[in-house]
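What follows is one chain in structure tokens, specifically the form predicted alone.
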Amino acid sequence: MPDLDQTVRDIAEEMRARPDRGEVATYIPELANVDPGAFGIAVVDAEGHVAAAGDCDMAFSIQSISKVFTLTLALGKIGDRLWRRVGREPSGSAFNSIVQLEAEHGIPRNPFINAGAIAVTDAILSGHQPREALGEILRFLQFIAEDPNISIDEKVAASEQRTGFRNRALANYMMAFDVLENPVDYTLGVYFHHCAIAMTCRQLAMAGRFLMHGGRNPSTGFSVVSPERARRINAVMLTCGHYDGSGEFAYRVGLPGKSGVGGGILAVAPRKASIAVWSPGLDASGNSHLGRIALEMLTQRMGWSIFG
């Protein structure tokens, strides 16, 4: 078996030297200010060893990666009733498409496109005030990452609220079909803020460990979710975690993963590792360009694809 620490260091060096870095997201103004030359990677293996390199301790906006954790929370709250409000199929469309939502009568195709994540956020919000729901999401991330310092980047959240017109359209459309239960402004306020949570690669890899360990927190041994639910969350990540680039990611990397337009990717090698990479430049599908390449290198060198 290759040495994990050396492999991670080698990949970080190779990524730093590459001239093809993709384009940073500009439709959220705060994200446009991020250095496109940044690259970080962190891997937590099944024994708890952390291998990290590059800008692994620089916090970045996790954006849609937060949807993995809100999906986990919502399933814990209302169980499989959630699937009456959101589907589990790949979208094949842009992450903020309203055309698909209209064609499917307000039911989002999956919980990782924006409409689906707004519906999931609404499920968490029900019975709470927005501040309480947001606090629950943040505390959950701090708990599973074992780091109370994880916080929300308020500048990014404000930037999203100022420019989130398409998300407002999606939410209002779902409200017209009774998919949402709470006022649109409340649900979107929580949604914008959990997407603006800032984490480092090291923190994010730690937070993903329960999906690597069959739903258990490996530090405490306590169950975060059941093994069956962990498998199903991983399945949705594999098929839907990279929007209309999900098939390409599965083909190239061969692991469940979730990307965010902040340039981060969380990937899970079941029973082997939880992995986080960050490179702000995106490809045409809105996924980290170098992040995907780095993960492809890692899985090839370590032999970690779920497909053998």
Ligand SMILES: NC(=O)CC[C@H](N)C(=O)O
Given for the second form:
Amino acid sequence: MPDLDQTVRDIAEEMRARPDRGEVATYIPELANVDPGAFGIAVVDAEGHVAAAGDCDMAFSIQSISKVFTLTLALGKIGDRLWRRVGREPSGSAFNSIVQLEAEHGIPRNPFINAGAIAVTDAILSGHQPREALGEILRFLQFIAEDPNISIDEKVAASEQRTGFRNRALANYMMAFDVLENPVDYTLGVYFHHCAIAMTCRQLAMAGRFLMHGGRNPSTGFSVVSPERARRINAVMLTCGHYDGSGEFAYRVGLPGKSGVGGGILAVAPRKASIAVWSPGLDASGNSHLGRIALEMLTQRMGWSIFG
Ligand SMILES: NC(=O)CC[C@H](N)C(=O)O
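Please move on to the form predicted in complex with this ligand, as the form predicted alone is already shown.
Okay, now the whole complex, with that chain kicking things off.
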């Protein structure tokens, strides 16, 4: 098998040189200020070794990648009852689409499109103050990444608060079907802030370790979730983690993965690695353009596709 450190360094070098970088998201104004030339990658293997290169220690806005962690927390809180409020089928439509909600009685297709993630955030909130729910999410990330230096980028959160009209529409629409239980402003406040959590590739790859190890944090031995739950979260990441680009991602990369409009992707090679990549330019589905290409190279060179 090729050397992981060398492979990761090679990929970072190739990505840095590429002229095709995609388009940085501008609908959240603060995200538009990010350098499209950035590229970072970090891989934690089954032995806990970290291979990292490029801008792997630069913090970026994790955006929808946070939805993997909120899903994990919500399942921990209310278990399979969560699936009464949100489905687990791919949507085949954009991350912020509203069209399916009317026909499907306000139940979002899956926990990774915006509507679904807002419903998941509402389940975490369950009567608590927004500050408490947000603290819980942040502490969970710090715990699984074993790093207290993970925080919310308040500028990004404020920028999305100001411009999040579509998300407000989605939340109000679900409220009309009684799918949400807390005041819309509370739920959206927590949602905007957890999307605005800033992390480096290294921190994110560390945070994803429990998903490659049957739900266990390999260095501490602590069980974060059961093996069955880890498998299921991976399954939803594979089928829904890249919105209407999920089929393409499975076809090209062959791993469960979750993208965010900040340009990050967290991918899981079960029993082999937890991987984070970051390149801010996006493709037409709102997924990192070079992030996906880098992951495709990595899985090909390391032979890590779950499809053999
Ligand atoms: N795909 C994403 O990362 C979207 C998350 C972003 N906070 C939004 O709600 O639009």
